[in-house]
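We begin with a single chain expressed as structure tokens, specifically the form predicted alone.
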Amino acid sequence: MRSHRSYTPWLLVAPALLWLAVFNLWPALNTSVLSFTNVHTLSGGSFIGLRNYSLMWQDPHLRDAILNTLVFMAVCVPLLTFLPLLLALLVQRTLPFMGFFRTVFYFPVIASAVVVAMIWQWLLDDRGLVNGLAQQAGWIHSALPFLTDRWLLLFSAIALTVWKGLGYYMVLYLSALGNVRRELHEAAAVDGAGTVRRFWSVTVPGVRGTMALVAMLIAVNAMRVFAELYVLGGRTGGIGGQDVSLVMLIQQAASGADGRLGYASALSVLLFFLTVGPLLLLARWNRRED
């Protein structure tokens, strides 16, 4: 009876472990092995040591891809960590039509990233709605190059990502705010703390765990940015490919009949280590605060 109990937990977690091994661990190990070969789409490869990693640093687009990805993450993480919290505080109140506003804010989450990017492409085009309204209002004399200027394209993709992610992270914060005790706010108010002071001294510490989780999710998603820049940049990463992201660079290296799968695998390994670094920093910060 006792021996039967000993392997029961392993039987329960076996499907999850099998899924993890087949769809996560094995592809990661296979990618690491391929990064040391010169395998192509239609031809087998041979072991070439660190040549892919050496070629990687000679790639003229790699520096732009790393810079764009890091800027994208550095801007998205703080914006999508704090703005959904403020939005959750607003819609948490029991006011008329608040359910309608919650639905409106969450609606972009259920839309496809590609569809949303195509809508924003139409809005930000030289002949799009934004430039048209700004010119009619007399704010600008010529169309702003939202989709052709390097930094305007990057920050347009950031704005799209923030707009699309607000509703999802707002729901996470709404759940966390329900665990913040009202008595703490009342006690702080009795001591003379204003709205801003109560926000930093009561609300933020109460949802700090959720904030750390949200920041980690945003950091991972930001490092994998693809559809936003791919669609807004017309599948090229902007003029000259200056707005290409790391995932776009991997896609370009691996696509086509002569796709360099070994080189794309080396880029994937680099992306993995660049993603793990910020996650470790966020986890360490969260542990120190605890």
Contents of the next structure:
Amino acid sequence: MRSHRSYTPWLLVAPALLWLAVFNLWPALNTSVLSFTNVHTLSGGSFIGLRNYSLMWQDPHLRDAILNTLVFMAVCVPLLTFLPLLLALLVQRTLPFMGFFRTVFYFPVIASAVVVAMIWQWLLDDRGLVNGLAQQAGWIHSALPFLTDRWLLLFSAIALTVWKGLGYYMVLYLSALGNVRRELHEAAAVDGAGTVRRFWSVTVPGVRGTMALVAMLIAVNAMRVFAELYVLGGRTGGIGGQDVSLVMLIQQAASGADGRLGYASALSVLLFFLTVGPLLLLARWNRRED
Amino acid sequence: MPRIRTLLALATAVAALAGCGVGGGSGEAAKQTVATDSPLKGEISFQTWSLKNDKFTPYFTALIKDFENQHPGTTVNWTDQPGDGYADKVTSQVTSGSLPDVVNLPPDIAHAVAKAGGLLDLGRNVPTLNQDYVHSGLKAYTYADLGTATYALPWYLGTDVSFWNKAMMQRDGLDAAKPPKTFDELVAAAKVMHDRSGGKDYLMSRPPGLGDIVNSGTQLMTPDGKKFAFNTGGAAAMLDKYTAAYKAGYLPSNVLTSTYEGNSALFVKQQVAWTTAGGNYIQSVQQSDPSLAPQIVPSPALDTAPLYVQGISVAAKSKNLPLALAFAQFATDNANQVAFIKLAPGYLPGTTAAAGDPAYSKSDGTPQGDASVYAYQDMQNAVNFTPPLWTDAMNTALNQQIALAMTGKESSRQALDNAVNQANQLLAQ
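Having seen the form predicted alone, I'd like the form predicted in complex with the partner chain now, please.
Full complex below, order starting with the chain above.
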């Protein structure tokens, strides 16, 4: 009876483990192996040692890609960690039409990233709505280069990502806020704490676990940014490829009938390590706070 | 220790399995000689690229029926792939071993497939190849890095013709009956249009590419064909002129961004008065926008015209090579090509017997008829601008550098130097 019990848990988790092994572990290992070969889309590869990794440092776009990706993550993580919390606090109240507002804020989450990016493209184009209105109002004389200036394009993509992600993380915070004990707020209010003080002393500690989770999710998603920059900036990654992200670089290397799969795999390994670093930092921060 | 042994075993297994995934092309399959003396039988698959529609479907249905009637006991299964992502589709077919037996491929995709050993050498299997098919077409499917083999039968040839919007040009003081003939005349006319319309109308609407570099008198590669070397003074001067025109506002400001729809789309929207397109463009516009078609005036391509070739290849790993080879030859024989081109005026057959037919040089007096004649004339001297070694990644690098030059972030010379360096680095990989 006891031996029967010992393998029952393994049987239960076996489908999940199998899934993980076939669709996560195996591709990851395969990618690592391919990164040491010169395999192309249609031609077999041979072992070339660390050549792909040395080629990486000669890639004129790698530095830009790392910088853009890290800036994207550094700006998105704090914004998307705190703004949805504030939004959740606003829509948490039981006022008339609050369900409507929650739905409205969640709406961009449902739309595909490509559709959202195309809408923003029309808004931010030289002849788009934003430039048109600003010019009509006399605030600017010539169009602001949202889609052609390196930093404006990057921050446009960040604004788009924040706008699109607000609703999703707001929902996560709404469920976390429901677990913050009301008595703590009431006790703090009795002690004379104002709204801001109660936010920092009661709300934030109460949802810190969720904040850490949200920050990690955003960090991972930010490191994988692709559609926003691809649609806003074009397939080359903005003017001269200055707004290319790491995932775009991987896509560019691997696409086409002459795709350099070995090199793209080496870039993927680099992306993996760059993503793991911030995640470990966030996890460590969360553990220390505990 | 047992743990280390397990890890080593796992790593070895992973490496072995990954090796299987790498795959590889063998040139041996391509070099085989097909036995053509036995009767034809069995089934093959035939794939075209974006040709299943009201106009062409009846042609292919009749073509296949005709072949099957001539060879009882044979079946040709026709599939057509949509226009977008054709290279990716063919790539996945090659890697999954499901490339159709007979397949329509442009030279760049054919090069990648041939390099992987996926296409039959037709020079070895069609004794009359050089007599039957036009040399420019055969040349497009013969790749210096793959020896002397020929990997497709030329099917149809196309080039660019210039098309002008008569009403827009008249409105801005230009004469569509005397359109620009060179790039310099184009820039001068673009200035007139820009100034007269207050910057609302455009004549030029595309950034330069590889074709413009060739048209500046530049050889793309070194004489031995082993390296790119298009960073010349002539190419830089051409890029300087484009940059000056862009800065002066003669081109739409978004030609370098993702919102640029392409000069053909802008021409249809009547925001731009000049586009280049295939010889049957007016016929296409007649169907999509009958009000615009009468406004279109054709003229020969500026400077040297580009040559576009489409060919029919045979998969080296076909399980019925005799039938595949016979059908490829049947589809591209003179009679069938002539019948095919009748549906697409402005294109030329890939057979020598038809391509020189003087009938193609006679216009019926309509603008579409004139365009067809210009296409015929242009094709006599047209050049295939894109070397087979030129990949998507190289094109991306060139476009990026051109964009940097046109926005003043780099000098034209520096941009071309960078593009050449990147292209050569990619070539070495």
